[in-house]
Every structure is written in structure tokens, then in C-alpha cells.
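Below you'll find only one chain, the form predicted on its own, shown as C-alpha cells.
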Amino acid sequence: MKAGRITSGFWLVAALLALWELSARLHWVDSPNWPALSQVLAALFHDIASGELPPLIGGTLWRMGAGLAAGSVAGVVVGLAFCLAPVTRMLLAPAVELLRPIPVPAVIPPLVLFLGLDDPMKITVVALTAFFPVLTNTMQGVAAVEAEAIQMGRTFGVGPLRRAAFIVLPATLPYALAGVRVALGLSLVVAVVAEMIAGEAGIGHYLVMMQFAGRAPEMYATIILLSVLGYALNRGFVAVERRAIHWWFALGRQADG
């Protein structure tokens, strides 16, 4: 992002923000359910300094990794397979597709009968997410893989599994972050969610938690540290990404932060 870009994105949330703590001060918004901002933080700063909310976060970002991982390396896997392997396609895609458009609530349910409502249920409601924008994107990334690479590597006989590994991968790797970037904020909306819909512990679970006990401080608390940890864990991956495949953007490429 660009400086100005940067400090204008600042001052509107800071506007914002302000204008949330002048709504509750002034009455505008009239609400035992609207509690001023300053009350907001100073609740969230005491579950953090007492020690209630780190457990809490620390559970839901290791289920989120957890799937997150799980997802995007069968994403891969599963692209890759599909496109240089068109027999697995014609097996695999038509189950693929029915499951794409199934939204992530649906799933939960049947997913408790079989899993419970421990981690693994939880695990893999998030790997589902993180699967279907990677699998897109690594296949978008075979298709925009060079002919002449693979056919240089035909004529200097490398393998079909050597091809894939060392010509087709690497070239597939900034599209397959890409599909990783967008399922990172997608994992740890559906991980709150299935804390929220069946848990009983992690940020999700709390949220609710507060919620049910008209706790309206921590509750919003809860909304601002969720969107502060989306925020940071988007810019940290973006660091990540830049380390990892720093010879795609030297060539001129983009990646807004």
C-alpha cells in the first residue's frame, strides 16, 4: 500500500471510532446495549491483563491452523492432480462441485454427528473452507504455467512427478498463496463460527457467551480483538508471501497489503 493510502484508511477508522464513543457519550445512540468505546477497551484490556481471553484466542488460531493447513495442502495436492492428471478430475470434480456451494452452517451439523464437537470437527470445518480458493487457484496457476517449460523438461526426460515438482509447482506457488491469502481470513471466520454454533471453548464459545449474559462491553471487546487478529494475520502472511516468492514480485507484481 501506498503512504497516503495508508494514513487516509487510518483517519477513517479513526473517525469512526470516534463517532462511536461521541453516539454513546451524547445518547444519540439511547442503549444499555451500545456501550461507550473507552468502556469497550477498558473491558477488553481486563480479559486480556487477567488472563481470560489469551487461552481463549490461542485455541481458536491453533483449529484455524490447523485446518487452514490441512486444507491448503490438499488444495494443492488436489489441483495439481486435477490438471495433470485428467482421469482424477473426471472422478473427483463432479463430487468437488456439489460440495462447493454447500454453505459452512449446512455442514456443521452432520459434521457433529460423526466428529463431536471437539477440535476435529472444528478442524475440519476450517480445512473444508481453505480447500475449494486454493484448489481454484492452483488449478488457475497450472493453466498459466509455460508449454515450452513443460516441454523442455519432456526433452530433457524429466519425469511426469519430476515435471510437477520442480517445473510446474514453483511456477504454480504465487497463485497457490494467493488461494492461501483469501482462505486465511475465510479460516478464522468459519472457526469462530463453529465455536459459536457448536463449542464449548475458544473466542466463538465467549462471544456467545457474552452475548447470553447481556455483557455488552465484552462482547463488542470480543468483536475488535476478532478484527484487529484478522487484520494482523493478513499482514503477517503478506510479509510471508513476499519472503517466500520475492522472485515474482521482483518481476513486477502486486500484492496489496
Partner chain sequence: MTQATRRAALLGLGASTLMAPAINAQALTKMRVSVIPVLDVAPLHAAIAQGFFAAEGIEIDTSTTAGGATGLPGLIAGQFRAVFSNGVSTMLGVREGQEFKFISGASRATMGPPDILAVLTRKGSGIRSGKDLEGKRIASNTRNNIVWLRGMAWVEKTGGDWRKVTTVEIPFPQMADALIGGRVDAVISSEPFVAAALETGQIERIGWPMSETQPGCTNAHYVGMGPDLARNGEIFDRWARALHKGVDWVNERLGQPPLLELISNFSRVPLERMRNVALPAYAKNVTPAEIDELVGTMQRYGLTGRYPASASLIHKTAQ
Given for the second form:
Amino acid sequence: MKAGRITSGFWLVAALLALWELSARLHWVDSPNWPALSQVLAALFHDIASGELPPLIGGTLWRMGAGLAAGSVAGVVVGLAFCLAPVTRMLLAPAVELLRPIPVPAVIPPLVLFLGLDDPMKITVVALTAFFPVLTNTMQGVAAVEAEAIQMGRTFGVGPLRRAAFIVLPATLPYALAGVRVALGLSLVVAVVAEMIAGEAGIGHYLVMMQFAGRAPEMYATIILLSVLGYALNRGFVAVERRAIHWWFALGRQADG
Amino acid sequence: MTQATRRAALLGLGASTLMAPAINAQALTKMRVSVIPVLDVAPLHAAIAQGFFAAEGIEIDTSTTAGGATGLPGLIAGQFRAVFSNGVSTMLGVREGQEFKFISGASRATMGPPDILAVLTRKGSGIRSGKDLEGKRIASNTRNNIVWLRGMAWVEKTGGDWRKVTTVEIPFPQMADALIGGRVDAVISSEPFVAAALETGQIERIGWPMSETQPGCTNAHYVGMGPDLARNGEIFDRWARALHKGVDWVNERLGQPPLLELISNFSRVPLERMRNVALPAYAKNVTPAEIDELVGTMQRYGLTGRYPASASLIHKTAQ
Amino acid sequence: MAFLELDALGKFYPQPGGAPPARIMERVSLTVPEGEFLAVLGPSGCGKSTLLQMVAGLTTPSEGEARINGRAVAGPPPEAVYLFQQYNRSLLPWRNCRDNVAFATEHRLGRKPARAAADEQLAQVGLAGFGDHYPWQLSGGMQQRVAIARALAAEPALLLMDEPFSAVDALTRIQLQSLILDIWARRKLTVMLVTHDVEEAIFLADRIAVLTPRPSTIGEVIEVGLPRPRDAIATREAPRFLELRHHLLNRLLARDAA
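Could I see the form predicted together with the partner chain next, after the form predicted on its own?
Then the entire complex follows, led off by the chain already shown.
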């Protein structure tokens, strides 16, 4: 059943890619901005083999990873603090709720002003993006922690900080990780967008250069590259998640979000 | 912010002086310059490639921004020491009280066709003039910039009322598709996108907005901040000397393979396309007259306001 | 001096809209000598668990106080450990059995000694060799044994049990009851057990305090008077056992019907 689903999904992708190739080859879509898939793949392999793309990919992944890590840690810490120390929630929740709906491109100009155009700005943009889904899921997770588990800690004389670290945090982890998984996809996109704005680094800058040079195959090569990277990152993350919270999957629970 | 950055730079400089005096003799002044991936910045790249900046003790770090969106704001914020900017954006900033100064010319229109801007339409659309465009849609990469301004001047010059033409903002790379797809009736495009659009065979050129309206008119310049120039004038003297050597290098090789290869290298535009691309006139200086003409044109097309005397905006390196 | 004293304990919750507060429990007074096995028997919803939580310092009484060794309970007392009804919620699924048991003491002893002690405690509840298993790999009865081992690891003087065997099957329940009696005798614990199971109360306890429905208070305290050690089969067939069962069921059912 499961194998069948994967196969039919694979065929859909293959059919779409074939349609792409044909639509360009047979001029169903006639534009210099619609190259054939084979040209795009040739450009992709050329720029990987020439050594141009690998360091750019590395740079983008580094910025994404650093931002994702910082944003996720902040999301978990603030989420725990909001739930376990209501004072912090009273102080910070309004600010957080006001920041949440702001689209990332809108915060880039002030970030450029304070952090410049290089990695600090780009990593911060990614961190801000990652923060909110992790925060929301962490708070959901804390709300779902069994009251008995916390009372159990109290009857053994375990202090509040230790209870937070050894009961609430591990119990919340499956929810927080579900948030990180959402943030992961967003982070890659946002890292590339930030690179497109300024500075000469990463896949985003490569994409802008290729747009301005009118090199459509390279542009689409970047898009394919991002799609493959995003897919691989998600698969890798799920594998890590299954190891880190094996008990959660053993209990047959599903973290939503 | 500017001050903090500068202080950090000075601290860094001081520390390196103490620790490694031997190396310091060769240490280069780092300057970050905002550029756009267009043909106009060829002299800057030539000067980098030919070692003219290194010879002046300067290391250039270029930062490419699409459409120049972060250029002037980055200059104000102290992220850049110099910015390649089109004249309209610069003067609009000056009008709002920003202390921008022209530190070098960059590009002007040629005295006659071909020049780097072109008005394009679909083949067979029947549109030949600004008059034909009344009530129709024309695309510019940005409203209220030099491309739009020269485009409006062309509409008027060819008998149209620019107020009756609707401007749509479309980035250069997407203009050809928008035109072929019928989403706009004409576009004001820039090289090398003009050459790429003409390669499709479905698009034709109907006008040269710069050389037909104001031959040799001003286009883009390098801009610095007044306070920085006052304090660090000597650095900018060296910077301009190196850049102007690059201008000479480029002007000596107009239309020749070494220049086309250089442009193809930094812009990534395929070399075969470069052979069909029109180049601007590369300039070293900025004249009060060309700025006055620009301001006059801006006033005429709705960008009104009080602008300071043009001579006061031109730093000695651009005179 | 009595080991555990309940002095006119009461609990009520404020109601919205100025209505009089909901009284759950009032004037519960009891004295429990050291080493006694006390059962508190009552129908469902009479507030038995609330009473136990007040003794455990997990809930603050609205009136009166509980005292252990003469000290009023304010927060979880170091002498007492609470054994939860829902072992699957109080065991930590990300820790194996050894580390679950070690959780009771590692904050005082450190990780290593706590783990070593945990293996001993697991052996005492018949789970030697299960240290590396995760709770969710075990049956319900075995999980409750892990919870018991964890409670014992803290070396409590007072064990507070909240219907600890209600979630396991009948045979397992009998086995766990014998296990608890065995541990109680060996360790000379004082036990306060809350249950709605009449037979369980008779089989385990020295005395049974019967709670009335809401607002509940102690209706009657009965000396069980069955000889020890008690036998899982023979004790349940003793005339005194049957007599008490008859009396208590009569009482609970009559109250329920009313």
C-alpha cells in the first residue's frame, strides 16, 4: 500500500518533468525564459562540476543551519518560559504576537541598518523565521505535558528548574521538533531570499546574477537544486527525529503542526 | 551605526598596527561598493581585474543588489562607502536631505543610437510612437527612476502625453515574457535584456529613449556620503584615480573581445550575446549641466521639489 | 505522638457568579500511627484523591491541616511519596526503567549511584534485568511495578497510594497487592491507600476509614482485625473478611442508591 503510493507519486513527478522537457523542445511554451529540462540539468551539472556551486551551497546551508539552530533554541526557551513562568509571558507575549504577522521582507531593511549585509543579518532573518513555528509548537507541547508527570517530580522533591529540564522539556520535544521541521523548509527559502537582497554569497546571489544575465537554464538549475536540497533536508531531519524521539513514535503518537 | 562601524574598523587597524607592523605596510584599505549587475559597472570591474585599486592600496568588495534596492539605504546606514546609483534615485534622496555626493561619473547616453535603453514592442502590434501608447501599458523596472524618466521623455518626444500612459513595474529579466504574453504593450528595457529580447524574433525596437531625447544625457554615477568624504578625502582620491584608470582601460577597448570577456565574466551574460549588446558612454566626471538637465527633466515629469545647486553635489574627484 | 494527623481538613472551590463555594470535603480528622496500613474507602467522586493530594502537599487544603511528625504539610513533605493511579502518565516514556527509577533520587545522589540503586529496587519488585526496557515495552502490571520501585527508591516513611491497582487486570491486581503488603512489612512503611475497591481495602489495611458522599467526611472507621501475614486466597475466604465485605458493600451501595 505504502510502496504503491510512493510509486504513483514518483510517476506524477516524472510525468511533470517530461511535460516540461516536451513543452520547451516542441515550443509549446516559446520563451527564452523556458529552457528544456535537459538544458537545465546540463547547466546544473556543469556548475557543480566546475566547482562554482558547491561552496555556494555550503554557504547557504551554513547560514540556514545557524539561523535555524538559533531560532529553534530561542523558540523552545521562550516557549518553556511562557508556560512555566507566567511573568515572562505577560511581559513578552504582546511583543511576540505583534512581531509574528510581519512578513520577513519587511523586517530586512531595519535588520540591514543594525546588522549590515553579511551573515549576521542573513542568519538573524532565518532565525526570526524559524522562531515562531517552534515557539507555537513548544507551547502546545508544554500544554500537553501530563500533570501527573510534573506532580511526580514534585513528590520526589525535584525543584522547578530540574522539572523543566527533565520532565517538561523532553515531553515537549516531539512538538518542538515538529515545529523545527516546519521551520526547516521556511529557513532554506528565507536564507536564499536574504542572499538575493544583498551581498555576494550563496545560492541566492547566484540566482540573482543568473536572472540578470538572462541565463534561464542556470536560474532553473537553482530552483531544482533548492527543491532537491529541501527534500533531502526534510528526509534527513525525519531520520534524525525518529532516533531522537523514538519513544514518541513507539507510542504511536503523531505531533501535528 | 556609521560611526560604530568606523570605530570598529579603526580599532582593527590599530590592533593590526601594534601586532604586525611589517604586514601593515602592505595592508589594503577595504572599501565596500554596492553595484548592480549591469554593463555600466564595467570600469569598476576592469580596475579590480587590472589591479588598479590594489596599486592604490585599496581592496574593493563589491556587493551586488538587484535593482539597487539596498544601495542608497546601505550607503546611509554605513554599509557601503560608495554606491553605483542611477541619477534619479540619487537626486530624490538629495531632495529629501540626504548628504549624497557624486564621487565619479559612471555612464551617459551615447550621442546617437545605439544606446543602452530601448523601447520595445511586440512585432505586429502597430505601436510606433508615444502617441500610439496613449491609453496603453508600458513597463519600467521601477517607477520614478532614470529608466522611467527617459521613457516618459521619449513618449512625449514622439507625440504622446505621458500622463495617459500607464506605467507597470516589471523587473528587466521578465519584461520580454510580459511583452510576448500581452500583459503590457511596450517596455522600456536596458541592455543586455534588449539584446536577449530581440533574439526571440517576436519583439522589435521602436525607440532609443536616451539618445533620441537628450543625446549624451546623464545616466548613472558613483555616490558617497558627504561626511565620509570630508573626513577621508584622501582615500576617495585614490579610489577615483583607480576607477578612472579602469574607465580609460574600458574606453580603449570598446567593442573589442577583452572588454566583452570582462563584462561577460562579471555579469555572466553569455559572450555570444555580448557581441549584440549596445554599450553606454563610460564617464569619469559629472558636470553641473548634466545634473541640471536631469533635475529639469525630473521636474517636468512630476518629480517636483527643491533641489540644491548641482555644483555643490559634485565632489572634487568627479569634477 | 501520632505519625500522621489529619486535622479537620476541608476543601471547597469558589463558584462563579457569587454562588456559595462547592464543598468537596469537610472536617476530615484522622490519626495514623507509624507503621499502620490505612485504607480510605469511598464511592467514586467523593474526593478521595483530593484528600490524598492534600496530605501529599500537592493541593492546599481550604481549611484545617495535615501534619506529619507534628509538622504541618506545606508542599510535598520529604517523608512521603505519592503513587499515582495512572502509571502510564507518571512514568517518563523517554527513560528506560532504570532511569525512571533513578529519577526519584538522582537529584540528591547523582546519576551513577541513583542508577545502581535503581537496579536493586527493580529487583525487589521482581523486575531484575528489565532496567534497559522502556516502560511502554512492558505490560500494565509491570509498569506499575516500575512506579512502585521508583517510589521505594526515595526510601519514604509514608507511602500515599491513589487507587494504584485500578488500571490493571484482576489477577495482576492480586499479585501487586501481595507485593505491596510484602514491601510494607519489610520496610515498616506507613501507608495511606485510597480506593473504591472494598475487597482491596479489607485485604490490605489495618483500619478502613469510610468516606461519605459530598461534601464528604469520615462516616466510620473500622478495625479490620484479620491476622497477618495475609494470604491472597485464604484471607479472602475468612469469615471476618466476608463479614466486613458485606457490611462495607451494604453501606456503600445504600449510600450510592440514596
